Amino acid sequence: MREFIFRLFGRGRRPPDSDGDARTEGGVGADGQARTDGGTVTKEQTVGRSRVQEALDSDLVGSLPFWLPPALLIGLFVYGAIGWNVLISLTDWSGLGQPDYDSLSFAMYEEMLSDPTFWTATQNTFVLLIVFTAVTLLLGLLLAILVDQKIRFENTFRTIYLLPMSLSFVVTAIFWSWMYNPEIGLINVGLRSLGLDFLAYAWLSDPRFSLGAVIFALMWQFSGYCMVVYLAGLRAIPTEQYEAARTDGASTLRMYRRVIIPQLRASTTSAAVVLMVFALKAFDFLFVLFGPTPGPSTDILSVMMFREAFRATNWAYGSAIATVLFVMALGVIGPYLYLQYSRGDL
């Protein structure tokens, strides 16, 4: 990398002499040109060539090639994106014209905070938000501690249970569309077989049980991942600290409020970002659940979003939304990311 950058600036070879002494064989400087002042150089020039010697030395100089064009791609194409997403929620932009950047103002946020349905879709994100986080973290909790009880075949159920994880908001919302289906679906079917048809509702149109529905769909793919990250968690505390808990007399159920759980604040956070942030973009799941207008028992700000900027085309109102989202996303990230800073982890 050094001879590299050495070329780059004109020079024919890595000066022989890099510590900055005087020369003393006649004549020849370190860039290899005949000197007139009797082969010595001034102590200013030694030190100038040292600190840029220094400085090329550096292993930030050397890992420039590996990390500066993956920086570079990703300022322009991810935070340059969002960059001009805001700009253009300043603006007044809609149809098919060109947006005006002459006279940018905050009126798409002051029509947002006016708008009802944006307060039901916020509504509707931080249900699913803090529900879906909680009920999932609690399940792939327990689903950690059954599979970690040395049960046969634990590989096979560990893998049926991360399965879901694999697939597609896609894929999942068509098979929970077929299970939901309330003349053939497989949860109605089964409670008419059981003799509870009262409990046979249409799970998807009923406006009181669909996002519900959405939320118990999600918690079916995720848990799974859950389960993983605790069990993870779970073979990591040593096997010393469960034999004192015992020795000391706990029970079972108070071995794991006050010894295990507690040991287990770090993958409860690290599954807890990761559930939030596949909350924020649960749009695809909602679509093909419900279409770009689910109604207001299910329409999120993801789905808004889509809404007003490509059907309605009002590309500065949608992009307010898009604006907001982010924010959101921030919320979700930045403390995870600072305390990973203040634990040294970053």
Second form
Amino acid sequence: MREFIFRLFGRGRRPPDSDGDARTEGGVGADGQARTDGGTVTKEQTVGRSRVQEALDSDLVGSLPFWLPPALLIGLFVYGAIGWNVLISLTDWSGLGQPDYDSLSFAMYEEMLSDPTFWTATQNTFVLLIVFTAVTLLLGLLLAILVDQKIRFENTFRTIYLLPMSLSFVVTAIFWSWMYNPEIGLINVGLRSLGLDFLAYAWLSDPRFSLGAVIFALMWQFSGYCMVVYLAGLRAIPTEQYEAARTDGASTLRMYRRVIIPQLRASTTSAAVVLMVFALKAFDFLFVLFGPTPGPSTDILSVMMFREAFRATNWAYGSAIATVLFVMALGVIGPYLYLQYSRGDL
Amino acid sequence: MSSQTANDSTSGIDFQRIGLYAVLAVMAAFYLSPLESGLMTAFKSQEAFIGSTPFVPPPPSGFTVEPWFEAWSRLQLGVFNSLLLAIPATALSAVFGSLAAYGLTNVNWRGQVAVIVLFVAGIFVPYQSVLVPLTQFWTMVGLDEILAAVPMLAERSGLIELIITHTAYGIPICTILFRSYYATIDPEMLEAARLDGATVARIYWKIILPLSVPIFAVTLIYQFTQIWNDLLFALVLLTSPGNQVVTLSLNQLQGSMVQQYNLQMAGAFVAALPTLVVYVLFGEQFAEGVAGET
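Compare with the form predicted on its own: the form predicted in complex with the partner chain:
Everything in the complex follows now, all chains and molecules, and the chain you saw is the first one.
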């Protein structure tokens, strides 16, 4: 691999102890032993190639073979595809056949704005985004504070809380469809055994509760992640601050509210960004539970996009919804990245 | 944090600590309950899981391992294909991530930040915003025709497309994981190597790479879980049933066996087993990977 990169970019010096092949450099002589620190090269040669050598020695060029191939892959598959998606959304491509890039218009976006399904899905997406992010952050913070009390078996508890995060959404959706089963699922069996029969609803099929039930299950899956982020934040706070608050006679609750939690702002921001972006693209979990046509109570934009493009073959329309999703994601990560950049964290 | 203990432990029983552990235990039960009730259900016969409480172990009369065999026979192709997908895709994105992180962290040049921004933003791009062009792209490439000369690969073209796609989408997070680790490497050490005449490539090969073992573990574990668990890309890119990955098979099992919860639960465990094993063995590294996303 190394030799390959050396040869490909005519960059590396031959290791002094190896007698590998001499590579040429910018067509200047066949002797690859160009060593700026002297070596075997004669004076004329050094002068003749010094500028080429200088350019090649600059760190930008030296680092190119490392970051350029992955950057090109991202450029093609991520950013190129995003641009292409916008282009497709301006056509009227649907069904079989190929998109016609000659007549571009915003027709799909107009159609979208007058589509009631789009507004229902947008509303659900926002509810999911806000409620899911809020409750998950809160539970994650609570868990982190509990785990941070110098407890025994800390590793075991942490491992258990984070466990759902390692599972596929397909798997967790199947677990929760069983949990929520109205007759024999754990939730309703539990409620009935507590004498709360009147609360035993059909959680997933009742339009009043289905989105809430989804949010609860997703909170179960993601709160461990928030705990990990908050725990790192808590551990970064110097112990003196806890002690100072103690000597001031602050109660535990007050200490957390006034001293500790305000310092977790960075953890909150970054965890919230991840959760919100997830809420925007949440697909697998809802798709497994409700299929491509979930009905108005649990339809979200990412599922609607899939349905329009890959079930109804309204490719351009699906792309238009996808563009909206991308812009929403940009609205979340744009400020975040700017914040990171201005803090010098990038 | 728990300076309370010092004061309270003098007064004998520490009620606050007991309360704390009680809450921790209740939360642990909350996180484990779907898995526990699923596991119990997977060992019950149809009559048993309808008639008994979900989290109670199966009665002797209602105990069966039949669902596990049934689930395995329906999912084994998916498990095999998922391994075929996840292992190369994980390795590739980790290697690319390591290379990119080195080029963007330990080697300094102007304009670096702009490239880094594109990498970081790439973590958060919703898959939906590239799905249509992605299918269009792979149709235009026609990988199965390119590989037609090698039937073994041509049959697998859908999986190969998926490997390349997952590699591309895995690079951003892998790069960021490696970057935060590489940023802690002492720049003086690298500067010394450079003064000794080592090239950028040689420094990577001789210094950075040997130091990267722990972060490679974190990245491989995290990325393997991500790729193994993904449904959406597979749903859109895989057309041949022979290439079906495990998340697809499991979703189909769920759709076709609606009321057979014992079979569904067994299937869910079969599909989750590799990630569960990885998680139990390397939970610490997984947590590190998860935290790296921020």
